[in-house]
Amino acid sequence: MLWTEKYRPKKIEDVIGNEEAKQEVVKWLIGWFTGNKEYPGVLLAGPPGIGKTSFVYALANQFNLHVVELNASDVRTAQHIYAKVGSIGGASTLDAFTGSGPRRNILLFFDEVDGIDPKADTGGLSAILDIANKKEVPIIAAANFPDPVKHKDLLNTFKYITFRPLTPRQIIILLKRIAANEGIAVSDELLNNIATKVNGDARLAVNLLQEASHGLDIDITLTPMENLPFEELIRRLTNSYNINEIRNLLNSNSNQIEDVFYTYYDLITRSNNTSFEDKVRLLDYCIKLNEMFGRMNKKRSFYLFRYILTLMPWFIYSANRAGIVYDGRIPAYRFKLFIQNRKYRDHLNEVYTDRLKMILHESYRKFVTETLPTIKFIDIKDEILEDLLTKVI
């Protein structure tokens, strides 16, 4: 079990750090039940980590309340949001839930607000907005770095309080804590080391120390890795026979996950290193991943993404020992971001519309991520293709 899990706090004196913080968010949530509802929510801000959701939980166990959580990240249209809320806001106890048990008034946790667009994700904000003015249940969301512009609606409505990274002091004695609990020993040097190196991250720090329990490397998984360029990411992965460095490479430029995953599916379909049944446990896990990425970019079910995080560490970690390797080759499938800048893209456009498209019969998207990236191994004879391969590739 992570220990993350296993000592999440259960009474508001339990959460380390941020002190003022709490007591304002204390003093909002009395307000609300004697009456005094001058603000809708409250809007808790800071990065991940700090113990925005653990406090949470612990202030709903010390009020006995009974906590209903949105991920925003998952739930993030208005559709979606009143579905999943239905008429919560006139039930203020579980009675509408189980039928059963002792009657408890309910709190509306919306976590990951600022994975809302409020541009892309239609109604979203305003479902939020519209639920939290009705003022029938308490209602908290937690923010990352929330936008000024693109949540300026949800900032000037709900209370905004900020939680801060907590000090290399905060998280030793958090550490001390656990360690006591687990019966282990560990040192000063250790200590030291997680806390001066996770910039305040408790959930970071607390993970690091599960880790070293078990004899693991943590300068491995604190090694810099975040915003790498592509052809360096790919480097890094395809070297590392660490499951904890792959998955803390993946994690940290999750932005490119995708990427990364064609980069692979290229690498293991043109390997000469690696056998027939490797190639084929290999392209079933391609399979399943494919299938991911296509519902969650189609659908918008973005909750998928933490099942990608979860088999892509797995994914990478087997095609490195079944012999994949990184050749410096371009794969082919991306020969179609290179067309999107705008130069190359206006004349792409001006190319298929004129001419290709009665010449190929196909649709402009099949072109760019299908035939053009095969298009070098054919034996051009049309000028027009010749002046595209000049020009575009």
Given for the second form:
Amino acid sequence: MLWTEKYRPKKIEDVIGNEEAKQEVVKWLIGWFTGNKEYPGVLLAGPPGIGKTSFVYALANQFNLHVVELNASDVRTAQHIYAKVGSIGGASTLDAFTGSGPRRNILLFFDEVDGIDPKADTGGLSAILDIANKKEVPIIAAANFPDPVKHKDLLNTFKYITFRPLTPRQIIILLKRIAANEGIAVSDELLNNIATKVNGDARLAVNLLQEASHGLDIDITLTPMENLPFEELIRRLTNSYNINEIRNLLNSNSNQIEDVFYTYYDLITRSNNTSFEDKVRLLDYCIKLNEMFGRMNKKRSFYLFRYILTLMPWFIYSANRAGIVYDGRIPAYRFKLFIQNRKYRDHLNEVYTDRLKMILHESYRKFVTETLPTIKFIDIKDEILEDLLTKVI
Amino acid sequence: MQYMNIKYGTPFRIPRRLGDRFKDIVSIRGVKYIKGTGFIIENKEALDSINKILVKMGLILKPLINCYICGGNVDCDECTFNKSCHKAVTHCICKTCFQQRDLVNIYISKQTQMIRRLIGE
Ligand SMILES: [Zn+2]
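Compare with the form predicted on its own: the form predicted together with the partner chain:
Below: every chain and molecule of the assembly, starting with the one above.
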């Protein structure tokens, strides 16, 4: 199991860092339920991987609230939003979400609200504001990079609270806590090494600690590899039980990563020598990855792409360990899918690969094998990168 | 020279006399202005840019970072992570507290206290 999942915070106190921001949100929420509705909602702003979503769920858990999550990139139109939320005005409308159990209060959560581009938006943003202004449900919106002009109304209506990447010392607290829970001894050297490398990205830090705990060298030592034909890539992947090798293969063939995923999805469903428990676990993983690929394609999100690149090696590694073998055939319907995928993939290639390598003045090969996987460690500010990418797109 | 303490991510207002530099300040990347609330500085680069403007008018903004555990000042200059840290936080852990053996539990119980205080238990 991924530690990022296993150690997802259950309570606010489990969320490390952003102490003041957390207090602000808690104060606002308490105020909201005691009648101070000056701000109908909170806008949490900050880069990915620093625990905004985890915090919202921990908060809801602590206050026994039921989270109704809307992903802003899924709900571009007002109709979609109202259909999912109901017309909040009526008392009965939100009961649907609480099921038949004892009724709990609702917390509306709009994740990635900056995924709504006001220009392409057909009422989604104003629906959110409309719901907010009715002040019948507390709302938290999360955004990576809200634009002061594009999201002006949102910024003026919601209480703006910044989430910052963690400091290295905060990262170390997080890692020490997990290490203690896992009962593993971790050297200060390793902790310092991770803490200095991750730029405050808690999720990445936890992934690196997990890798290190499997006896892996977390230093980024990627060996350049050839771009392989798809079948050969699958053959090599299914035969590998070495996470570094799997990662290298994926990184140097990252343009085929979604095809690899769907092939594995297929292999898992068809596998005869995998236990039922393992299948359930792997398919659960598949569903999550599938959702991420979907979002990545829709949003053309470089961050999701990078995130997927960190998850996929573990997915493949655990699938192989669970007895997945390649039987030498890719079902025909998959090929159709591959062709569809290729369309967006070419786009991804163009945007992320060509443009970025231009920005970084690197060859394609060096970019794919070395830079892409370590992009987080290069001294480019997220905002600048995002800005460059949005301009390019 | 006048000094003013600010916290990253926390809104503040500039003295009225500096109002005519408003446009320059809001156009800095990493600075936000929220009507009725004030300016928010997101990162060190933004702070440096603001200070370049304000220093000519006799004001320097200084970031405050408090230790979450003891409440004291955190001195980034004596931190081994000084170079790899973005420093744009309101809280971190001071050197003394960071060296405590039971650091993790102390930190977590601080958080528990904070929540209890807010909830009024
Ligand atoms: Zn201290």
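Residue numbers count along the first chain shown, from 1. Throughout, rigid core stands for the largest set of C-alpha atoms superposing within 1.5 Å between the two forms. If you're wondering where the values come from, they're calculated on a predicted model, not measured in any experiment.
Would you tell me if Asp147 moves between these two forms by 2 Å or more at its C-alpha, with the rigid core held superposed?
-> It does not, since the Asp147 C-alpha is displaced less than 2 Å between these two forms after the core fit.
Spell out whether the Cα of Ile178 moves at least 2 Å between these two forms when the two forms are superposed on their rigid core.
-> Superposed on the core, Ile178 moves its C-alpha less than 2 Å between these two forms.
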